[in-house]
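Presented as structure tokens, the chain that follows is alone, the form predicted alone.
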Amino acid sequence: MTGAFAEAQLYTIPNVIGLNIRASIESGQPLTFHANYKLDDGTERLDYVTQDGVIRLQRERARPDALLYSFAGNYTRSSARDEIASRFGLSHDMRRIYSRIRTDRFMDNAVSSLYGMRVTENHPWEATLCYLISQFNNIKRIRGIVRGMISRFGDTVEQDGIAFKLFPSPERISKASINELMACGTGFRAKYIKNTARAFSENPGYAGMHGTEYGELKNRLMDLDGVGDKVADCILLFGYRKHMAFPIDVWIKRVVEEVYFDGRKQKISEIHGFADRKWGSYAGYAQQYLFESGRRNRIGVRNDKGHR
């Protein structure tokens, strides 16, 4: 997709301060699994797909406070700008967030090294599909599966003679056979993916539950096939803007135990309680910095490789 940058009309979002694009998309968030990022002679380029079209971003070294963008599919200049602003949390009060999560030396170092990393805001279905695939998986393999599903099941749009595959809709996935889903590498997750896609397809209200209280929404999500505690919290954090959600996978459990409990094992419920007391309504932001800092510094590494 990046080949279309040079030909497309670029528009500008000015005054974008403190956004670390690369850290935001390479830290186990939904865009990690299908976005394309490139750094070329100081110019950052990023493209990603949604169910509505394709978004392309560019930021030049000479203008670090400006995002340049273009788009294809069912976007206008205004709606594409709104998508970018929402996706990268450009309205997030990062000063307040950092003041709440920089509670100790580890978190202070994590924020300093990853400064500007945002918790991205993704469509609930996109987050749901990505994290169903993530179960007992690593980032490299998740990326391959998600990209394969986009290629196989995504609608095609064209612009200036270039074809793009969009993020597949729940309707399209629900109509796929188990064998078709497994051909993308989903394995045992195929049944969960098909059943949950059907639930989203038959109940469009799932995509609009952002205003539902965290605990109630978590219970609703855990009624979906294949969605447990960790996957539900990932969907809540990255799909519904519930920044108090604290997803706990194998990796983050080890990081918390090593950093805050001298390596002593803790129950999932105890870690949830600890995170809520320590970081409150921004526990999810703290989790993202813990996760990525732990991954980069290989805290808690054993035989697995960056599970999400």
Contents of the next structure:
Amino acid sequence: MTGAFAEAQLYTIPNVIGLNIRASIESGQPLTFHANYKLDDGTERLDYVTQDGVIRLQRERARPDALLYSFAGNYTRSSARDEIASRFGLSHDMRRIYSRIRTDRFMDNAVSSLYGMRVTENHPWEATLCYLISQFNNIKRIRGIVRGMISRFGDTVEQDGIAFKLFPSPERISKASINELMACGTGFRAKYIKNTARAFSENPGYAGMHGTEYGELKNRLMDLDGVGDKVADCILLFGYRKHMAFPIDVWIKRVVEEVYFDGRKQKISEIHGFADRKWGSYAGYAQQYLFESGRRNRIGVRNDKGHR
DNA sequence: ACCCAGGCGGGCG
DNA sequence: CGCCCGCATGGG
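Go ahead and give the structure of the form predicted together with the DNA, now that the form predicted alone is out.
Next comes the full complex, this chain leading.
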């Protein structure tokens, strides 16, 4: 895909201060599963597809506050810029967010080491498909499955004689057979994916429920096949900009128990209550720093002798 | 061989 | 409600 952009015109988004692209796309968010990131000789390059087209970003070491971009597919110069600005949360008030989540030494450290990492804003269907696949799975394999689904089921777009596969639509996924879905490595999740894709394609309203209140939207999402408490919170946080959502997976559970409860086991409901009291409407941002910091430092992971 | 992975649905008490 | 179990698949 990279070569196709060699002669494409680059546009500029100026005054982007303190965006950590790498941490934002390597921290288990939807772009982790299908974006391509490279750092060569001080230049960062990133490309990813949506249902609408292809986005390519570039940033040079000598101009760290300028995001350069190009696009293909159905994007225009301004719609591509809007996609990038929302995707990377360029309007997020990071000073306020950091002042609310730097509640203790661990969070202070996490913010320092991951400074500039954003909670990205992704399309609801994209987030839903990614986190349906994520359940009882690992990040490397999730990447393979999501990429496989893009190459098998994504619409083809041509630009300057080069073909691209876009992010697959719920319509196309709902029409795939269970066997076709299994062939991508989805395993027991194939039925969830097919049923939930059908729900999205039969009810286009799912794509535009950003205004619905958190609790009500969570209930709606948990009606979908394969969407439980954790996947719903991921969709709310990464797909609907609900920054109070606090997805609790095995990593978050371990980190919270280790850092805040001296290693004592806590119920999921207790951790939800703790996060809500401690970080409130910024809990989702706190979660993202807890998750990535805990994962990088393997907080609470036991070795083969059963010791910590 | 064994363990684990950004969990969930169904069945049971 | 809460708890427990099976679940596809591949990597360490």
